[in-house]
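Single chain ahead, by itself, as structure tokens, in the form predicted alone.
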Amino acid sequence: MIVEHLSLVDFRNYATAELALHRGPNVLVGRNGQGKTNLAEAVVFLATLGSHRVSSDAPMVRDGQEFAIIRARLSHGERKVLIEVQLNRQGSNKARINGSPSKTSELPRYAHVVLFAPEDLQIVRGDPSSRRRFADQLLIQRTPRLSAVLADYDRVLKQRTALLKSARARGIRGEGLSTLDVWDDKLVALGSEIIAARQRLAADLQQPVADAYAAIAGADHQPQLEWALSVRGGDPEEGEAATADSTGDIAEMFRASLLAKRTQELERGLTLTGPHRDDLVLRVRGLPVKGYASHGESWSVALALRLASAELLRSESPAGDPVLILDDVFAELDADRRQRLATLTAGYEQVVVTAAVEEDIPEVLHAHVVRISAGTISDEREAADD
């Protein structure tokens, strides 16, 4: 696949933007603050439906605006689409495919893209929300259906959450909140279905981890992935991961913990069990890689999870390579893990890379040159043309 253009209206501090991508390696250089990774971070929006550095959408609707467009133009080999969101502050966001109006849950069918950033540190040494993101916005892409799913799962549990808070205020306890069932049903329907197809995730990416960790590191210290699932009582804090072997038996664990919790839960106002909760536990030399791995130890894993990741969707994806980003990550690395990454990288379809320094490029990638200065992109080779 590959973005041919990218257009912004009112995203981040571009009130309108123009951006021409081409096939092979794209450098974006420009000093810190002057927007290079808001055009990344709109790129992988179309195919995550997320943002890699807020949680929630309004952030990246420019200030005193009430929406933001998103509108790319993709190349399927011969096919080219038209994809296009529209970000609301407020409501549900719009979508539409070559024109017609669609659900935003289609876009990752047409956009595949895997972002580097360094922000993929908090990924192995953050908490257990940022592998989960990592995890789900992976699955999305994979199977776009899922997207309605996760957001299926987080309307149901704040409307659970909500009745458990309203029961400890009246002072409810044990069985005397009956429609507490109705919630559970749904709840362990969408739950069991995210559990199921994450650890159908991590079992797939276990070879290519380990891979790719060798590839960057030079050396095989034996990465391994296993979820901690609150269901079957693994502890995040602890590293302890448990698993389970259909999505069956994962509803029949989350009923089940979901009874036993249900006194504690009602003392708390919270719902403590289910796939919010649960943890992707990372190891290297059979340890967790939170609180026991070296920085480049660490930075080996998260850039090895990217490179699985795209392994992944390359080898699953009918409409080629996923895009790469390299958002800003070579000034993270040593000398020796760049050109690694480098050489890993430079053969898929299209990669972008973003940098302040733009000497911080190992040579394999640069090639079209764009300059951001204060939200102006002056493209190199369109000057050239002229």
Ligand SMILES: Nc1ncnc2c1ncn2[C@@H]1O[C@H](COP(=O)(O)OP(=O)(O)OP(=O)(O)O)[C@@H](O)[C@H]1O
Given for the second form:
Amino acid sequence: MIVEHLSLVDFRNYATAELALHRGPNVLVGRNGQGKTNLAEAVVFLATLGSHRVSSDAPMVRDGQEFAIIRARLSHGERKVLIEVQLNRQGSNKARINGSPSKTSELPRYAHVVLFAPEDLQIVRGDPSSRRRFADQLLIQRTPRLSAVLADYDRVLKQRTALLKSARARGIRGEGLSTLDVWDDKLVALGSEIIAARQRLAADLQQPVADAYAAIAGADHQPQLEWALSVRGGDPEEGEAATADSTGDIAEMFRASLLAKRTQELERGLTLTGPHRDDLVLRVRGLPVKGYASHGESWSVALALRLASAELLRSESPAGDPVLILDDVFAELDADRRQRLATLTAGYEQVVVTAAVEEDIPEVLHAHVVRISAGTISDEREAADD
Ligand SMILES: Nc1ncnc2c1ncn2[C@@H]1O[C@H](COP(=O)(O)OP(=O)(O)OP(=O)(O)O)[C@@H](O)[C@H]1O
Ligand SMILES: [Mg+2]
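Provide the structure of the form predicted in complex with the named molecule, given the form predicted alone shown above.
Every component of the complex follows; first up is the chain already shown.
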């Protein structure tokens, strides 16, 4: 698919914005703080229903405004789709598809996007929540239905945790808490579905990640992905990764784990087991990336995760390629990786590259330059060689 046109109203620093995009490479150039990443973020939101920078939606609404609108005309081959979301500071967001009201969770069915950003280093170096977020955003792209499952799990988790906290405050222990069972059932049903989907994702990413790593790093360091499951006792906080075994009955394991932790949960007023405590352990040369890998190796893993995501979506989606957005990544890379990344991405249906310094952009991606300045998209012109 490609994004043919993007319109924004009161999104970040844009009062209004109209951006025409082409098939193939597109370049957005502007000095720091002018609004390049904001454009990338708007497109990403349509695909993942979230931002890669903030966990709540409010910061994306322009200062002083009540709501923002992101609207995009997409083209899947011959078919055009107009999708739109209104981000409300208060209350839930509203979506439209071809003008008709729709669930927001429908949007990722139409918009497939893979973003490469400097923040990606956090996926490999940051805490487990960064890796869970990476995995869940890709899951939503792969299986849009899961966005509702993930949202329901969060809600059940909050309610169950609130119940544990109030039980602690009232001094109720163990057996005296029958309502907890109702929440446990929901937590296990939703949580097991998430765990199973994440494990399938890691298995399906394994080969594409290995291929992408070799292509980016120019060396085979045997990258590996594996979930450390808290329901299996592999609590990432204790640093022991579980062995890969997807055949076990996850729900049963989850129940046993809740039972084992119940006293501790009541003491601490926290839900101590479940997919919200899992970690996607990444390794190169058999060692965990976090804490062991060099800066360059960490970057190679981060880029490989994104490239592999793109390959996975490309191979599975009837809608064609995902749109690749490379936000400010070339400035972070050495000349070899720069060149390799450009070559590996240039064949996608649409690539959007942002940079503060135009010279950082490799020649094969240098086309259709648009200039961004202080929340206005100006001086739009075709690259001279096009
Ligand atoms: N909700 C908001 N309302 C108004 N302005 C905002 C809002 N959120 C962010 N901004 C402004 O948007 C600008 C940042 O835009 P953005 O992150 O897209 O910059 P950029 O062009 O990607 O810069 P860099 O090259 O440094 O990455 C900042 O000036 C920031 O103050
Ligand atoms: Mg930026």
